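Next up is one chain by itself, shown in structure tokens, the form predicted alone.
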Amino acid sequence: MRNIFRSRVIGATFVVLALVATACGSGDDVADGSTITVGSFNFPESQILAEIYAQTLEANDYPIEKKLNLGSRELIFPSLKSGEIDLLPEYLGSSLGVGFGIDSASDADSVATALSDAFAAEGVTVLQYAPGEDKNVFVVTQEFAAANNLVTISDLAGVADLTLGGPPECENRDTCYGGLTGTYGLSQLKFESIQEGAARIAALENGEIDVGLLFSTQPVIVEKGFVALEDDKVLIRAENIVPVLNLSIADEYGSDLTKLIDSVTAKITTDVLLELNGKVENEGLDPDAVAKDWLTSNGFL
């Protein structure tokens, strides 16, 4: 009886042996793999969303490299492309739109279904998209629009001797100047150059431009009283937040990578950035301070 007794003790005993030297493996896989390298672009909203991703990914043992603050989609999506970049987090539209110069319907699943085939020839792999969305806005006074009578973009057809405000790749991109001169018509409208948004906003409180684009999630368009135009012909498409992760990366961590970014995703409303952006416009705090107090509280760390 007592050798019976002991050999199940010894089997039991090497069954929890053996559980735990799985385990310990399945955590040393993931710490001794591949360095996800996660980019951003240069503003704050993607600089948040990509802390947001890459320390939820660092908590979870996931070897980590951050290259952030890179510069507009056109110099990025080269590094993406290679592989230099893993993971980014994009906007539907734009990635479509910008990054690969295709049209599409306006709605969320259209964009991310042409987007995914579109990335599919790349090696990249499209997750799930946010409930969160933040779209490119055209932005007055409210002492201009009460001039001038402006409630949407082509309104400003009757308007002479326009001038947006910005950044350097809005001058030819469709969804930026190139579109208010091309689908809108605005033929008068000239460009001005200005790589911050502070500034922009600085130039349009004091006249020297007459229309400023903004982010929707910018909270200063609220604070600062701005009209923001109705894109009366759907210029912009839908901008849901949605990560873009390198086929490899996916492949080599499988399903339990993709499903706790996704987790994250799922999270990301449009008042989520709204509250994250004005932490750190308003606030002053840094990009990597508002992702870590968000995930604390959402209960990813």
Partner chain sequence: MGILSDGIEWLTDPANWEGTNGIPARLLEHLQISIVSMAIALAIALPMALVLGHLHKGEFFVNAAVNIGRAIPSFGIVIFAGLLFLEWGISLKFWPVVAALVLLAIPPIFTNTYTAITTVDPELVEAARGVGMPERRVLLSLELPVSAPVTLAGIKIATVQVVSTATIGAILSSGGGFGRYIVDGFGQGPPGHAKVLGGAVLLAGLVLVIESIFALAERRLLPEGIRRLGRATDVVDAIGHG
Contents of the next structure:
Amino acid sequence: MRNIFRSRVIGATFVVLALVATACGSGDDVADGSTITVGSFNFPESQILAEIYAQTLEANDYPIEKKLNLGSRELIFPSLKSGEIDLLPEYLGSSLGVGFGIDSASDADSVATALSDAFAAEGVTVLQYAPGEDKNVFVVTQEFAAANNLVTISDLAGVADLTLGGPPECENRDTCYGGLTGTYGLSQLKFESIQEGAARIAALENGEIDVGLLFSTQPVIVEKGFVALEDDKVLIRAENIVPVLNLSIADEYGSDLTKLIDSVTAKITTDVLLELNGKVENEGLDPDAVAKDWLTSNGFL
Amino acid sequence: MGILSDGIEWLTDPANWEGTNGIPARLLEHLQISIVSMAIALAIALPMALVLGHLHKGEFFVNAAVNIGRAIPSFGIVIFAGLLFLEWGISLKFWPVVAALVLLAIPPIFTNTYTAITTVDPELVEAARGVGMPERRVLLSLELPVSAPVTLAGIKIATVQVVSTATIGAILSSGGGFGRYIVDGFGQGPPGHAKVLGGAVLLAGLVLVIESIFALAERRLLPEGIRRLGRATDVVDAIGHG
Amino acid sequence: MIVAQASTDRAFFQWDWVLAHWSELGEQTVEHLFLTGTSVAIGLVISAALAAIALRWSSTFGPIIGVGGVLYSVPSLALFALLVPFTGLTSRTTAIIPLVTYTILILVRNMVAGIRSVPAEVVEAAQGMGLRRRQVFMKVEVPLALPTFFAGLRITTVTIVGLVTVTALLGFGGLGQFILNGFRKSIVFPTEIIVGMVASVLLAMVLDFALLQAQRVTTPWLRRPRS
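Please move on to the form predicted in complex with the partner chain, as the form predicted alone is already shown.
Whole complex next, starting from this chain.
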């Protein structure tokens, strides 16, 4: 009898421990107010930017929790709207187009206004956007561009049997495969889903794909001598970095918080993005270390 | 939640049954990856296990294969294979996944076969030698048939593991069989859930078919007496998973 | 044709990177252990309950193993994706539930097989000595089933350590984060991938060894007397 009782107690203890552990996750710093959960997408630049914001807040005694490298926008947006993620470094045009399926003029101010309106209904506030932007670019190898006289995306119309390589989410996006077959009318274009950048670059170089989706702030484009095709029909709108913040967090901490974030955002230029991406993507440094260095040299830490 | 009905709708949508991303094409891809991987793994593991088992040598290999083989994460080995093939400048589409799957398939085949051969009743083996059987025939006509059930069990475990882990190959590059649906649907957020569910159902179905084929093969190929021998010694079990 | 001349100007493996990342390695190892331990612990509780049902009503064994087998053959990434809408993207629950489902098949089967492998004569002898049903179960059957149970627990634990790495695709992953982040760069970083993998293998082997020792301690009668 005692043995059975004991085994039950042990069993129950396991369950309770497990539940408590799962529920707690990491400790909440409730004493100072609500924890600000900082999220990021699943590519290095997003991790660097999230680290930049998270470390700034941390240095100014805001309780934060980092949830980085989560996934695509399609995966993260429901969590952003539900308040599971409070702060996310976003990109103007993609956020509006992919996140809400809304069209607008392509300049940064128009996109920012439309994005603010769209997010307001979801309890999320759009902070000031950065001078720096990172656009989706469609690249081809130099040889392929020369052989087919390619300068603009429209020039692809003359090439038969084309394959675009992009991450899974590209397939359905109007700013990606959907836009190339739609707006640009490239009906001959096929799509190959290749999740990671390095694999896409390799596929581009060995001819498995003809066109690859990369980011304009990836130094590898210049290093490999890839040709970024000009977006002559303006599929891609302004893509300035823009932090978006949960409204209740913004209200709770007031303008002290938003001004702090804005001051950091103002320093993020396209050159900064190129430089920081190079350190992570080419040199193998860690996003958190790269972010810390940059914040320190800019006087934020 | 309409995920279930969305999944059924996805599976029954004729558009998903045609083209290079259609279910038949992805099934073929999945089978190609799995069959090539299993063929290579069998070609490596079976002869080694038969010979070492017959000679009762290589206990060390068995222990190493069991312990390390089981501990290697399939996710890690797939990405590591991707890394090597990137360095060598070979396409990431097919061979790195096969290389990883071969490594994962070898331990269960090797261990089961080796264990089965070494546990054949020594008196039987001695008797065979006593009536003048050459070593080669002792191995092929006695040890191999008697150990067949356990060997077959090892091959089944390896096959099921290879077929489910092939899914992870879809994170390396394009292609990837049914894993394509799961990785893509995952990246596409809530609208992709139907695809994820469809892919998972297809994969589970494929595994079920493979298990039935093995069950059938066991019944057809092995005489009742030998099958019973097998069950008693069937100790080595499923490892790893996608 | 040479495709990606990744890392032409740096060593394939950089020891100084490892030395500079001890604390991160430690943190991710703890996270990895936490995800593994929680999943296996919950799996043990559920499996024990299911095994008890299967032993009490033997006709339920087939269906329980059947469902366990189906769960086992569903790819982990699919389960993660389908759970996100219910358990959230940032909650560890999303990672843990699928991991738990993978423990059940092997744990239940080995628990039941262990108890069933106890020879009937031994049980009868125990009853003959006047032990009650429960005493027979706790003092005779369970101890004799321990080796089979531990074999299942070892396989399960090692499998889960490997599967935790997959949760890196959700932003968790423990040591799997190194594996994924090393690959998630336009020029892949081999050191990070290798470190993540080797650390994960070592963790699995250490846990396997620890469980083997636990089995030896709890089944002293199996230790061969030295000759």
